[in-house]
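Form predicted alone, single chain, as structure tokens, below.
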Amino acid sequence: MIEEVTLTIDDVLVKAVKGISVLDAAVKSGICIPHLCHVPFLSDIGACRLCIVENVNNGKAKITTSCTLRVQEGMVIRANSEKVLKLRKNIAELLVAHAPNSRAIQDIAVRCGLKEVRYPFHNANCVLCGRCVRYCSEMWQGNAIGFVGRGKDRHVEYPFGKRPDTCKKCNSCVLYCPMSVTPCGEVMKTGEEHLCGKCDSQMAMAEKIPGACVWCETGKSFQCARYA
């Protein structure tokens, strides 16, 4: 028998299967919590930090990633409070400044209400979301790629820099990479990076219903629960 719990997300009572994440519970209930590193059928690591929420317990609120937070009976979650929105917007700004040549990241920036980028652009080709690594190890048991290095030198690589025999050559690592979803226009050259903002019209619905899910390209490409 499936056991359910009842929790409150942004003052809305939500019923969810016990053991799923707050993020999954919210999205399946039509409450939008922007996310990037999350994939419904893979383990969650909270790498991108976009899905942060306030978990209120005994009157005290703690900021945490909703993808790694399991639902519990009576939980009170603030997914779109003023504090959360401000922090999430800054995270989105850092992401798009780091890797602007991703349609997925550009869409997320718009979804978080970003209008300008204050940080220097870097035009990186990886945001260390770990989607490729987790898909390879958990779906294919290939373990053909992994994280190497620390700090600014951290990156995804084959073991010892050589493609192992366990690699299935399925190309899933590319399919699930946010950098594989290219911008609407041409790829931005170094020194010409900018916040696209062409999908701002998608936010018309959210302006009338704060927290409403927007059917953006991010969800379509990344197997968001709304598209599952």
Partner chain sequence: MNSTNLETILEGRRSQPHQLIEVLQDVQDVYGYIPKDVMGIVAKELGVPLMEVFRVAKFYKAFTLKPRGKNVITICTGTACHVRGSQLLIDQVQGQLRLKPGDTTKDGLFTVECVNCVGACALGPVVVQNGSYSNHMTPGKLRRAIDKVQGKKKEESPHA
Contents of the next structure:
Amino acid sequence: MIEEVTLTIDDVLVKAVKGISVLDAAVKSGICIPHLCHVPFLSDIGACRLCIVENVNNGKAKITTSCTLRVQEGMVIRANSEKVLKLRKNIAELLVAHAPNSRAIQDIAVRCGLKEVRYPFHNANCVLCGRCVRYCSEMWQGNAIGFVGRGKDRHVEYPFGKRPDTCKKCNSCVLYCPMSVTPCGEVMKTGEEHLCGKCDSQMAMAEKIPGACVWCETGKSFQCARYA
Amino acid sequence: MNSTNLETILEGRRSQPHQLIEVLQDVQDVYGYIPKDVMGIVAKELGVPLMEVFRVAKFYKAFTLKPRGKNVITICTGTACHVRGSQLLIDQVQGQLRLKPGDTTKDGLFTVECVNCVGACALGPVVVQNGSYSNHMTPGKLRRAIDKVQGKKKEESPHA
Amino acid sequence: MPNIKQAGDLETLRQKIQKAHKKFPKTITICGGTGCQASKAGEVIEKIREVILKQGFGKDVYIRSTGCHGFCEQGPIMVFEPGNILYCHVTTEDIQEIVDKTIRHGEVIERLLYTDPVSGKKNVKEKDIPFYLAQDRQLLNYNRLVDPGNINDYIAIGGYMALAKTLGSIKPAAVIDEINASGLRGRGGGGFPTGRKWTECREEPIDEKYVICNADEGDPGAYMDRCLLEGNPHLVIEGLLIGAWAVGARRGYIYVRKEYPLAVKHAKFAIEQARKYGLLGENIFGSGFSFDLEVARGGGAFVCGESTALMASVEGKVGEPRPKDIHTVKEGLWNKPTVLNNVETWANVPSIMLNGASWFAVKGTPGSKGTKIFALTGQVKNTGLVEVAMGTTLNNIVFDIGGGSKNGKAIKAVQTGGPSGGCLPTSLFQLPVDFDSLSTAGSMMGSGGMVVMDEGTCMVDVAKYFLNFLQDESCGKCVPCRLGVERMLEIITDITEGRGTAEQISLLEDLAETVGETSLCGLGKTAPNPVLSTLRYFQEEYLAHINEKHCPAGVCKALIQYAIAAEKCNGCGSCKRACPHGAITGQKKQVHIIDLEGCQKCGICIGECKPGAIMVN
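Now show me the form predicted in complex with the partner chain; what you just gave was the form predicted alone.
Now the complete complex, all chains and molecules, led by this one.
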């Protein structure tokens, strides 16, 4: 017997199977919560922080990631409040300023309503979302790649930098990498990075209906939980 | 000799993944660093993926993957030492030994490291030389301490 | 080897030890903590033992090598009883004279007495020293009575009596009531009510539970936990035992930083001793309660002070925090209910159980009870560990106990709470220090570091220092902490190097909010505090860097230049010898010159120049 709970997300009553995450519950109900490190069938680590929501308890709102938050009966969630939208936009700004050469990240930035980047661009080739690492260890028990180092030195690497025998060459690490889809047009050269901002219609929707799923192209090509 | 050491370290800890950090601590103490092949053995014996052993060894500052020099100079850069000029000490060694913190001199005589706090804050700036603490360090004192070691090396070298 | 099977055995043993101690008419207490060892206390202790034996005083003098007294600046410290005479900065050369004069004749050696830097007066007795007088050393006082390597010393002062009382007559729920009533709050930083944490853990209907002592103390500039664990490990063990009884745990861990080798050694040894005495293990005091402890060594990662990261580290994994949507009191170590408290919190537990909650709650403010130990360091005359009742003002701590400015420069701020805390200006020094007042002021209690800063400290540079620290120590898992701190540092670096703009200040504030609100763990959530607090109280320093390209404290290298004043230079050549970069030239007895290209602006030459000819512009 599947147990269901009822919770409120953005003033809408949502029924969800007990045990699933708030992110899954919202996305299944057509409420958009942008996310990057979450992949429907992998564990959630709460690394990208894009999917933050306000969990309102006794009148107090606490910011937390919805991918790691389990649904509970009577829960009140604000997934697209003014505060959440602002914070989410700032996180998207950090991401796109760090790694602009990804269509997924550029699209997420648009979806979060980002129009201007206030930092000098870096041209990093990894945002440490850990999709590859989790796919490798959780789907294949490959443990061929992992997060190595800490702080600014954290990166994804093979043990001792050499591909181990446990790697099954399944290529999932590439398929699931948000950096593997380059922006529309050309790859941005160092010094020429910019916010793509070509999708006027996307931007208009991000401004008018930030909380509604619009079956965006990002989601389709990028394993959004809505398409799962 | 190395294998007996490792044998002692692993004794009673085999197939216990949670002993990983403790084992690596002992390896670091005995060998002075974590050799690559030892990590492979540790992974197998404890039942931990090699990836995880590598990750742990790279995450914690207590572990070094390269052999260290004969003399390890550790400069405390905790807040209390910082406001009392630990940066001057770093400048001193950088200038004198031509290396960055974390590196070892080519002759293998010195390794210079920084540590975030050794907990002797009232006596800052503090420098630890091969496990022995020196307080109220000044660039001058540090220069003389390094000179002393280098001087000894010159005396010893004809016999080497 | 005494095997304690019931409360009566402990009492008998205690009387026996006290009697044995009384046989010695004289006692010498020598501090052998890490601080004093840095001042060569080890050699002093060895030497005095040798001389005392040689001179035939072996049966008259009891020599106790103790843990840290907290008066590290004056070390090595020696206290003589009877007489309560305190000698400081004792060296091996003084030992013969000390034995001849002080031990043999009770004569006081003037030279070795402590001179109060404020009044210039000498103090004979330890108890008259102003540094101690203004304190309330409820916890630290034990350190001078106990040899951390000798469980008997701890038992002699009433150690493990609280445990005997608790296991004998207080039910677990009543223990928690007592802790709740005492108002004890976590000393590690956040100030979470200890009793509430224990209650939540106790209510979990699972048999396997854990208690952990957090002795990671990665906060640079704080060392009270080192001092307590290193100096009086049994006090912490007794606290853990009582906590384990209260929540129903059978196993515990003490997680100690590897950078504290002496604390690791003492904690391990104390656990062994307690096991031998029957105070750890099966059926303690015949109560049916069993508990055992282990030491886990930290690997040098500040983030492991965070509860979930610490637990991952105990499990042998990388110390990455995980989201705390489910608290560790429910799913902690190995996903089992776990109570994690800081060293100082555990150390407070035995005396609360022995003397009662109301005894503890007498001291402090309405929201923060008891005493708190602070590590007073930086630019003050008296540095060391300071224990005062909660609610004592910063003025009291910095000026009455600390003796004020060290080198005549005006004090301008005190940094509390380490990388998670903030800088408070002198205008707030009348603030009574407790958990709530500090966080209202934009700082934090943290574990209790207090670094005093004077006019020679640049506040923008302080913010930069902490950001550098955090960038290095962040685990790097979540975006706001990893990328946000990196960007904050980028902006602050711009400012300290003269490229700052006025808009960057509002960007900093906006970014700080995002990092603080959205980071995964406590490290990230508090990471903006050093920036926000300096922006709030010292904005004029930021503006001087931005608008005038000037560093008022003369610290930021890009904004200063060194030069030698020709009229003051005597051509001695000390600066030339001292410069590690070879940037100073000049002939003997001639005016020397700094080559601006080669000068790395390290400032080493200033300290070496006797006539004071080197200027910072």
